[in-house]
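First, one chain by itself in structure tokens, the form predicted on its own.
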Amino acid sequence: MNKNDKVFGLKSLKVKYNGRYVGTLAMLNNGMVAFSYEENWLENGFSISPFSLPLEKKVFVPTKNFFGGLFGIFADSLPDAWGRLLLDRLLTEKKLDKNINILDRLAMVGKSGMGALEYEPDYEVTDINTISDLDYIAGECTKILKTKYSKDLDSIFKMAGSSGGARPKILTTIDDENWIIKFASQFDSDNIGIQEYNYSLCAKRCGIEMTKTHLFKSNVCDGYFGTVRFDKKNGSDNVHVATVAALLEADFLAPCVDYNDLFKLTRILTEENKNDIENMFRRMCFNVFAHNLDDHVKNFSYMYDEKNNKWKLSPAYDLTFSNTYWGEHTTSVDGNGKNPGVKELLSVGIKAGLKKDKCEYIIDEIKINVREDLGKYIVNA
């Protein structure tokens, strides 16, 4: 559809998965958005959100309103924080911000969202070319954060896609690989890029599964952190991904789960996959020792393997030094969010079915690695 032909205030929207028709979203009078699977998908598809949207012939209506009336799996497609800020400013600049509803926002995501879900009609907001100079992009991101203005707002928006998180970022392709490249927010230090890169190297040393990471060169700072997207496969379909927030219909803006809950979810969803259970344990330990307090439910995801009809834990992401304004982990560790330690880590691991000696070995390994590699960042935490 031509961007000038848009009619805002959509009442319904088709949901697709790599081009296949999954079902329909429909706006209700109370502002909630119902969903129903298409007949052929019921026969040949899979549940896109196992707990909220089982593969059944019925109309599903959300019972929680954390996601603007949507089920969490569709809210995962929307940009949040930085991406939403860009979209709101772009709509205001183009005088398109009147009568926009949540289905219109999904239509603006169209085929460009994270994961494999797509939306029809697909509303193109801009068709401006992209920019390749990372230092220039970083400067324009700073302008947008400080002044709400950039002469290249259209391009920055297009490159941001539907990415989540608070920090400015772009989605781009380099040497046939799909990358997310991050820039500093107004609350970050100039070395945030190299810091997150060092965190990624340490996480991999700790046995945590991550995609390829890289520190992209800069003439104005230590570099920009980049990571290869795990929802994209070169030459094949996109991967269906669901965050814990989506799967549990949980409010990621507030503390709402414990790591015990994440292990329970992992065990159920992956059918007791030992590698995923151990990797979740390693991430929990890393977040505790590396002072990553922003371990909220959108920072853990699972991927669906359609060929084998299985879910698995996604590679880790957003592992870096972080605080919360209340000074505690967003996801508590055996009930302790303020100062969890070995006692709590062991308790969670053993409850998850891991052997005590294995847990102790992993705890010691990660504690030593973090102290050696990241001590300069957490010394005053």
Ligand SMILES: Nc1ncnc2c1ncn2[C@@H]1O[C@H](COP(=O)(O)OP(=O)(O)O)[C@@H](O)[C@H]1O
Contents of the next structure:
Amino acid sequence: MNKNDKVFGLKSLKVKYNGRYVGTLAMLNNGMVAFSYEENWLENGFSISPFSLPLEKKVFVPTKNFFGGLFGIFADSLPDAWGRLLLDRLLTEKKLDKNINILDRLAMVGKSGMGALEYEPDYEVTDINTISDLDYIAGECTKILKTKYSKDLDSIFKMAGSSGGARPKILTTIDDENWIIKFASQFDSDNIGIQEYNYSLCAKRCGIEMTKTHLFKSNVCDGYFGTVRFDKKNGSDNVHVATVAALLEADFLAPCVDYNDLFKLTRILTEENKNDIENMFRRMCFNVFAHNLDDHVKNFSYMYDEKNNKWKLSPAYDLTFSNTYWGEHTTSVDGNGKNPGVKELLSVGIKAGLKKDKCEYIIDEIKINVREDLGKYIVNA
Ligand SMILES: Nc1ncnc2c1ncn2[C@@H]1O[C@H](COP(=O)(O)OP(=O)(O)O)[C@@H](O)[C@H]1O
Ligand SMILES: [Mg+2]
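Form predicted on its own done; form predicted together with the named molecule now:
The next block holds the full complex; its first chain is the one shown before.
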């Protein structure tokens, strides 16, 4: 990337879905970014965010400003802390202005974002070759976090620049499957990889739907956690995904929802899909018993199935032991974020329309599985 081939300070951007033109984003004078659907999409497309952007001929203007002036669904395409840090480092290294606007940042995501939305123009930041030695990548990520320096910053950015979440990670293809592989952050212990892997095995045993997970071998730690991506499949269209943050225009840095809200959302969006409602119940119980306090609104997503015109809960991800600095679940359970237990879980489940005895059975099952499989992680929590 050099200064000459891109025009920064973009005022508008095209949004596409698997190559089809969805609509246009336009920067307003007050810094908010308006969106309107394109004519053809209005006839043949679908609403990309049903509550804030219904399929209507209209100029939509966001009212919340915590997504940098964007609607949440477009903010979902932007990287979170890790990818943003890499981009900012790269811009500094290349002596480019870091004060680029939010549309410039989306243009840098271009076609490489999570989910199915793409942006035009596509400002590819770097096309440097990627690296395959995971121990080497993990070491360079630590260097970037600690010393701000890596001679392979371009490659690391190429592999991770559009990823979400705060932990270092890469997006990579292995034997035709698309994986996310995660590395330790400066706050994690060395066994974070095997821990998340063990959490994923237990979650699956608890009936929680997840994609394939794997512990990638390392010579310097117990391994790196990887999960197959549900938004990309080689040879077929990318899947449109929306986080709860996007769907509810909710700030993921703040504790702003309760599990009662997540059930309400699931019931409305999936049109009472029984599997999804039960799976959400299992996730809530798992997060409570396995001490996953970081259950914020970007750690739950829904996927759109265009063929059947239906939304569904996505497979689960980011299920691991976690704390918050205020010591409570980010998503409260029937109003209790500090020490929710059976009473609150039951109350939420029953309000969501699940039968009391079914809830009791699931609560017991998950409590026992978690104690057996993950007891060593939560003993001092
Ligand atoms: N299996 C997956 N398929 C598709 N997207 C995923 C998958 N796992 C995670 N993600 C996306 O990547 C983001 C970062 O992953 P996550 O495990 O939450 O990392 P972190 O520990 O850094 O928060 C998530 O917020 C989600 O949007
Ligand atoms: Mg996360």
